[in-house]
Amino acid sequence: MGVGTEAQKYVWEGAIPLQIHLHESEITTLPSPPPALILAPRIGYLPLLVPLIKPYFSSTLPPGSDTVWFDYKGLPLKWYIPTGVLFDLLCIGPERPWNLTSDPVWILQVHFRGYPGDLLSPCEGEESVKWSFINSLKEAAYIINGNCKNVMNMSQPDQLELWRSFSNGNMEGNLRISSKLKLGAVGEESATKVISHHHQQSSSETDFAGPGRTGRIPVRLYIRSIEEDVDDLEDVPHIDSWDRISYLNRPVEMHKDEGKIFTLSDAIKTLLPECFEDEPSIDEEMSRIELEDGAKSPESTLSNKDPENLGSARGTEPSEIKLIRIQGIEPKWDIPFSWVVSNLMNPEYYLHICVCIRVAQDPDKIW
């Protein structure tokens, strides 16, 4: 109990090297303070770094109370998105620091004043992050089990230990407490199955949908839209507004057809069918053939779908997936989705997937 897989350990130990500068408008002394160098846990959140960062800059801050926030190249960073997800989403191509000969770190700015309340939801430090984490856990429990009773009924000591083990990077302690929630995705039951049966996954799926469970996997999908048709991710333009990113909660139902593995590709097709319009399923193709002789108006083919999502129906090219990244890696599309879920899911039981998509028109009209 509470052992975890080797891949889970890599996820928990994963960190982003940060070089954090105090914004020039808040520097009141000369010389300017040097930047803070921090290893930020991938599964953690930026506000949890404040106790480590503030000592670097406390002597130069202007008068006033702290309202801490971060930005990357002028873009305010959303505090409730895990640090690793922010990095994977905003540093897509060769700008990723370890691909450069200089600055082998992710360079951010920290602000202790002037919180942009019109762009970011309020954050009161660790307490806000804690309750955001717990609420996400409740949402995930509801998706997996159809209810969140186990999370709601957690004892105060267990809830406190769950948070402490997470914020301290204690995977074993966290899995020990979370296994009591019986969520079945990365808890005790499935972890045991994955450890003992991982070598058999080429022929069968690990069953995450135990008795009374929905068989659904909580997924948070982050879609970065680009209008340019780029062959090299180096040419992807920098994001200067969150309007270029869609943030969606879309559960994936695990389909286990006999003799067929449900892969990451299958999950992505479920999440983003708009990008696979040229690859109809067998059922869709049969339906098309059966209806081919009938007199149909063009609108009838869109009756069950939002026409705003179907670029190809208007004579434009469908959206194209340029990149999928989970926990900093770009997994092969044919990998069993059960392995991805069991090993790459975050501690609040959500699988965070970053996708870069080329859209045929203004992204506001696509998503």
The other form holds:
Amino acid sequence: MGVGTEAQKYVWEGAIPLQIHLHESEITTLPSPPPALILAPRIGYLPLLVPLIKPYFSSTLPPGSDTVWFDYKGLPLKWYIPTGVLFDLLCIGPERPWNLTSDPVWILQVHFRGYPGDLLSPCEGEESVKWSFINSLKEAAYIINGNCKNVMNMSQPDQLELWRSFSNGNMEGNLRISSKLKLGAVGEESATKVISHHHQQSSSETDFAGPGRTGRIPVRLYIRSIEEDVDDLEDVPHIDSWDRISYLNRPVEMHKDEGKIFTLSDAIKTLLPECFEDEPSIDEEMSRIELEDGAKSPESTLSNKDPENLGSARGTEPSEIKLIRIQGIEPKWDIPFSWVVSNLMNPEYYLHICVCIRVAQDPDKIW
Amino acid sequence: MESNLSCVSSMGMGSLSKAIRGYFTSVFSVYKVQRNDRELHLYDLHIVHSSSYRVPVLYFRGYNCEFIFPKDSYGLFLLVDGQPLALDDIKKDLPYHSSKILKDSRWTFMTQEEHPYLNRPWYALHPCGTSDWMKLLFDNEASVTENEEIVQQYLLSWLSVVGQVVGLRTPLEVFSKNTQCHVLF
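Go ahead and give the structure of the form predicted together with the partner chain, now that the form predicted alone is out.
The next block holds the full complex; its first chain is the one shown before.
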């Protein structure tokens, strides 16, 4: 395996500019301390930023021991969700920094006291985040391979290097270690691997049963419902409780259909079949992939393929799904899912997808 | 330390294959661990199916309670503050061998997990080994067809192992054919 694709580099380099204010109840000095300005990696986690943030506020904190947590407009933030996913999920419309003409930042509050233990799992700093990461990686390995032996059997130095490279944003170092786990076979590649299984000794870690087997892809889906009469995403109400978000930690089963590419739309359909039940209206406005300047757009790579195989035969987007956002971009719905997974997944091998769905009834009544 | 399971309120329904692929949740109510004359730990235990590991997972959450009248026989108690017990407190209620494992595998044996339906922090017995040891107890999943009894047997086998980890003694009534079955989603 190489040192990562162009898209993966963008994923690793992606960052959210944060403006972090100390909660007013914890300010014991005058004048109040200015906010901390931090560039947070998309693939990282908020507690890992605490060593950078604390120096801004340590002189003004009340006495006691720290139990750090963050909130966005009063909503306590789940520390085990990657920062970029939190941002994509909670900042749907107008607050997204690059929509604003001034102060392009995501404004958060930090607390060092009063941890909301009934809402958030306890966090003891870097150790908690590291183990949450490793357990997610184990779960992803189990989904892909049917067992997590490869993760459990990692040597101590490898495990340390995996975590160090991740927390330092060192993509090459991280991919070098994680490639040893042999979790890279997704989508089209897994089909080739499955066929070659018959022709050569396969490694014991990739335990494919044979050509009939379908691939399971680790996916975490975050669903936000908005009411029917909200047409513009600029007008969506702010989320004041996690009960308004549905979370699905469910693998996508990829089926190999001869001649048909399994698309992102197909993947979402397997997770949310109820959104595809009605006969969808043809929506002419397809969202485009927004990659940085100079990046090769995946559309140009797709244009070489046989157009008959592009997109699903079903073809159209369902009317209910308003938005699909992955790593801050809104991919075309007929993009091959395997491309999405290989290039946009997080370092723990999970693909995090934020979806905004328009519902007819009260969004409080989520399935 | 006295611990018992007051009642099993529901079991999963449906075929094993459907149960494996779908979702079922069972709820055990009121698992009490008496600390002393005054204090009680109250646990909610839920069995939730994991679509990643394709096995049942035991979720639990404990609370501090106090007896209203410590010396009487009514055993009435109140929640102290409704805050969930921390792992350090839960550790005190575990059988010796489990608390030892907890010490050695701090982060991988009992993990803090968000409850998949209730959206709150709970604890879970990490399921990564379940499939392996269930193979020893439960023969040949592949031959199982749509059979409600098989589901119950699977769950009871699973519970007999998992229960011992947390010090749960499954009452014999659970094994009776007349156990009421409900499904909770």
